[in-house]
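So this first bit is one chain, no partners, the form predicted on its own, shown in structure tokens.
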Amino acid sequence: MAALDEMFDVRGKSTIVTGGASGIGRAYAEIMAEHGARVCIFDIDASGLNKTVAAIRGTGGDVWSQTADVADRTAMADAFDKVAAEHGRIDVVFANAGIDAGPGFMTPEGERNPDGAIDVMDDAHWDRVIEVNLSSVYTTIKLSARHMKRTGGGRIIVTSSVAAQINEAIVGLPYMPAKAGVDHLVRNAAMELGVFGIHVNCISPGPFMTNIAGGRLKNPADRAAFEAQSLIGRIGDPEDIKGLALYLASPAASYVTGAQFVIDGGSRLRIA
């Protein structure tokens, strides 16, 4: 049996984190830069970039930035190019980026919130959250494979939400549906990709306190409502995503693909 170490052994790969200036995203990043990853990180938020960096690098973690727009097709290619061609190939990809759907057409006081109503909900608001949730994620994951398949393979994991498992009135309508695409997304993409040596999973995070809708989870009544669902008594922290995110990443999971990793403290269970 293999030492703990080389089952968990991730030095040396080259990794891109997208969304990865704070939150869930910066946990990625910096766990594989302590683990020896070289790790570049794609962010909008180009001061909250600038801060990541400084940290992870202050610990001795091996990472660097660009600037992009997920959305932004060109912008993504140049970006992975511009990886390829510092580390010489891409080995592990954390399609993460995602942005909040605002509220939905319920309150956590449960009231109804005429603001979320489908009726009068701006189309452009749709449009951006499943090009940011769903749309990038298919990106990422293609310019992925056209580099991992040069390389013999290489691992994709993409961040989801148990939001694609179930229904949800305090969170805005586009965000189910974006995230119940990105799981079909990562099956069917596993199942192409397989033969290349290329292992796609997703991680499904349930409520976790990030920056996400500015924070949302940081207003009482918010956190309240999730942490009632929690059967430990609390959301996410980031730290907790850690262990989970190197598996995926590391020898120690070389048999796993087209899975799906619930991490939600039992939410799902108390949700009818």
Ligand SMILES: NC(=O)c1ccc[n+]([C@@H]2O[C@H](COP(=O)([O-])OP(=O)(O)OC[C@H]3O[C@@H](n4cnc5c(N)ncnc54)[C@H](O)[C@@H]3O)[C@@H](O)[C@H]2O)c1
Contents of the next structure:
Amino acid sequence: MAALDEMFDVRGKSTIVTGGASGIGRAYAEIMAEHGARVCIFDIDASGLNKTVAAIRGTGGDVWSQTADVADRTAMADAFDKVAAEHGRIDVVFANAGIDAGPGFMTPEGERNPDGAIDVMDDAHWDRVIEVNLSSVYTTIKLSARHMKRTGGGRIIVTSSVAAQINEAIVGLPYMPAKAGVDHLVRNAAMELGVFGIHVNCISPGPFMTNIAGGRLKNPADRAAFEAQSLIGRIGDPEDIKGLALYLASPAASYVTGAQFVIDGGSRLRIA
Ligand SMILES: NC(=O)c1ccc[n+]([C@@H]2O[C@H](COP(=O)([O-])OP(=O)(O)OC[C@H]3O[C@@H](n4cnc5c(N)ncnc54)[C@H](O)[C@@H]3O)[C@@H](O)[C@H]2O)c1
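For comparison with the form predicted on its own, please write out the form predicted in complex with the named molecule.
Complete assembly follows, chain above in first position.
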């Protein structure tokens, strides 16, 4: 039987985290760096990147960053090439960057929200959410596959959401179909890429306290609505996701692909 440290050994693994300046992505970058991986974070927020990189380096982590919009395919291809040149290969990619879609057609207090109605939806808003939350995952998987095929395999871990599996009235409309598309994309990519030693899985969080939606969950009414759904009485902290992220990146998950890991304090059972 492999020793515990061998099962979770990610030392030296060349790792990319998109949207890793904040929240869940930052937790992925921290746990990988803490366990000896070589991490490059991509994010659109240059000042957030600087802070996160400085904090992880302060704990001895091997981390650097590139400012990139995940929806910009040329910038993403360049950023992947730079990581491959710097690290010699790409082993683990967290396709994590994402944005909220604003309020839904209902408020957390149970009132109708006219601004969230489908008949007044701003088309540019719809397009941007689909671009960042779904199309960018396609781009990230595509570039990962291109690099990983050359080196005999790797791990792609996508941040989806429980919103892929349930419908939520207080969340902006484009968020649910974008994440549902992500779930299907992950399964299809796993079907195609397994033979090349490339594992594709997704993590599907429920509510986590991050900066998404401008830190909407810090607003007491929103927070209370989500806490009430949790079976363990609280929303998630990014620390809660680190173990699952490390597992999926490590030898311990050698027979896992095409899978979707819900991490939501049981909330989905209450909503569904
Ligand atoms: N927090 C939650 O409750 C929750 C629940 C389910 C799923 N998720 C998903 O988790 C992922 C991470 O979100 P989070 O909650 O940590 O939010 P967050 O806002 O704290 O972090 C998201 C990061 O992505 C970056 N980003 C946004 N758009 C980008 C772009 N176009 N290009 C590059 N970087 C970009 C942001 O600058 C930020 O650093 C998202 O995919 C989100 O949909 C979050």
